[in-house]
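First, one chain by itself: the form predicted on its own, in structure tokens.
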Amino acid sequence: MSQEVASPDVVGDELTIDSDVHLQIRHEDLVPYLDEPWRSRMKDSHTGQQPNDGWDRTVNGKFLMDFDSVQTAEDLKHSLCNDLGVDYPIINTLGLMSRNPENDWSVALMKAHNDFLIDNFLDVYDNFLGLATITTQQPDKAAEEIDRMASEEDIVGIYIHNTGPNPPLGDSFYDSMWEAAEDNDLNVAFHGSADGFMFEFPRQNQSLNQFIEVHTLAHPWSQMLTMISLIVEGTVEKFPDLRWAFLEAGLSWVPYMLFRLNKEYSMRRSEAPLLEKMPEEYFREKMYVASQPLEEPMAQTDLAKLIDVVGTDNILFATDYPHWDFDNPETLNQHLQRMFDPEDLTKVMTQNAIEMFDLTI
């Protein structure tokens, strides 16, 4: 039974929809949601949910990874909604199983993540919304899970970890998955990670010396690979009703990649025969990018120029809470209020998420 929200908090004057809020699900919490033999594997083995990449996120202990304080719906309501002023968190489980080598294990984890999310968070508060985690190794299984999740009223889209899927996600191998998403009116959010960098970019992972290098490259490289694959392979034409969101890579990679792709497409159109428009037009009409992590150029005027180029019609507000590099919503909102008129601010903080996830708020 969900609990009523007496009065949503606000950041400034805006209703705030956070498009990227994570869970950090403990292994033991997934055990009740797994059937055998996976239940025993999770309970008794030491393999965890996915391989460990070995990189240190803590800077030798400087950054504390304190996820114990956000393990329940009540914790999240208190820390994100009450303290930081987010009205509607759109929660994903940060499922990273799309890079796992064992397909059946990944499918079992996918279902367990989604059932855990619904039981322990979405069914608790009316203002909690969620994305169904989908693993990509077996698109027919992914399609079945999308069909299953479509009946859940608080599931407002699907979440795909896109650092690691092979082939890239515009390949026709995944068409049954996109067809299920389109048939069920569930749009798609992609989220990369440094965790999958060793699979997606193994040579670079072995060559780089510091986590700062991996973390800076992993998210935008994964998003660029996914976006260019969806556009050039014609996925955006084959599934015209789908909308696509790209989380946790910031904004600056978008104009670089799209402007370069525009130029390539103008010279090599026969290599993308399904397209009927310029690549940039597909972005303007069908795609969104999340604000976090908002880049920090030395001149603040450059940030305003960047946001103007990407366009306030295509930016979703996101915090990445509760991760070590999350964007504080109050600070970000104050920053945006200095740069934009009220109409543009409402688009970023509220309206674009309503359109992307077809919300009835």
The other form holds:
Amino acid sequence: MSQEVASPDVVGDELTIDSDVHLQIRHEDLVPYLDEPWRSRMKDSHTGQQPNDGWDRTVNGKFLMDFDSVQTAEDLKHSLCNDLGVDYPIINTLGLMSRNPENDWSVALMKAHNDFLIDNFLDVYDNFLGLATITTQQPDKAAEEIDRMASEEDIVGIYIHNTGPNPPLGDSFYDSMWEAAEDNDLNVAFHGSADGFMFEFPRQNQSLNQFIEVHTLAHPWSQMLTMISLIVEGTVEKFPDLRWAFLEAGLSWVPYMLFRLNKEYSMRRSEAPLLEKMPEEYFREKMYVASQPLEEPMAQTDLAKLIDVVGTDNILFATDYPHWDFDNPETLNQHLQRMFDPEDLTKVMTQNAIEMFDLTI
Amino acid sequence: MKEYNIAKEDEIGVGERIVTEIEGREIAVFNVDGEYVAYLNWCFHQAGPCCEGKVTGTTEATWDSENLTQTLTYTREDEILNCPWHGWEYDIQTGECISRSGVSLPSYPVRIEEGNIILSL
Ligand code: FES
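Next up, can you give the form predicted in complex with the partner chain of this protein, since the form predicted on its own came first?
What follows is the entire complex, opening with the chain shown before.
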């Protein structure tokens, strides 16, 4: 299968598993993976995979959106594994189709993304692992795709873009999807985006003036919404074997949301009758949060406190490579080395991802 | 202090730069309006290659509290170095970071001698 086995690169001395690595699939590269009529649509309509939201990611062209480093497996290995020292990238396709208005088109895109990922990345190197993108508009179709992906040995979990799914993801509407994930031992990673903001938070999308406002809010709002919904609606009790990860919103939103929910739960327990524990306990037992983009308090000691409160048992290392707010692995590693014991460092860089994605490495 | 001959004067035109390695450090030499400045190619934020980013202007604002009006200006064209990793802005003439207070790029003296650009380290 593999053309070359990566010799483990090290950041410090740790085996580094990166839980959030993105592709940026060019439209023309998806064409062969789509059936008609979608193939012709992708080739000829010029509408691409989803409507554009109009926001400028480049700060008026100040930084370039250059995705050459992720166009082939070789490029990604070179830029992320060799240059930045990541040993095992867990790759998602950055499929955003869960916020698209057209259901069948979204399902076609989902399958195309997954086949593209497997053919062009996961089958190329042994150390490349992947998440199957799942779109949420039709949970039965999502369940079928989870069943299809389960036989792929390099698929280690599912990836759900959670800025846009309607209703929120703890709703019983999605039970067949979660059942399929649980039956197939594929745990779930959520990834928000500013891209879905216009669907999830349309009033704010139309009234905020700058992209910095949208981007700062979009990721944590989406993760908060999903976490609250999964816990309060009892999804965490209905599917007890599933583990849940929240990518790309950093860490600090987690203590706030959990401690607030603890308080609300004790006041209004009968509105969350499936729960058997405190909300915080579900996080500690079943949930992970990815480090990137690591917040930047003015005092470094505040960062140590935040990491301590979230807990090194529940943090996954992630770069978000190759996006403009990615974190350099070396920087996080240095923070952690300064602040924590070696065992804590190993949990964050390696061990927690092994548990979350049930990896044998 | 050691001196290094970086290039001939005419090899770095106005607005151009070269990035070179000296004693294991990546250093960039810029020609800013005919003056040469040199900085370590190492961003204070997350160690990115800040000297390889675009050189642009930037947006500034003034607030008139009498009339409750904000005026935006695009200004300092060709004076702002943008780190290509996450966009931190540096003043190309001084190396001072304008997006995080208290941060400056390490700089190196540069002079011209008989048409050569000489950097001291
Ligand atoms: S490394 Fe330069 S802005 Fe982050």
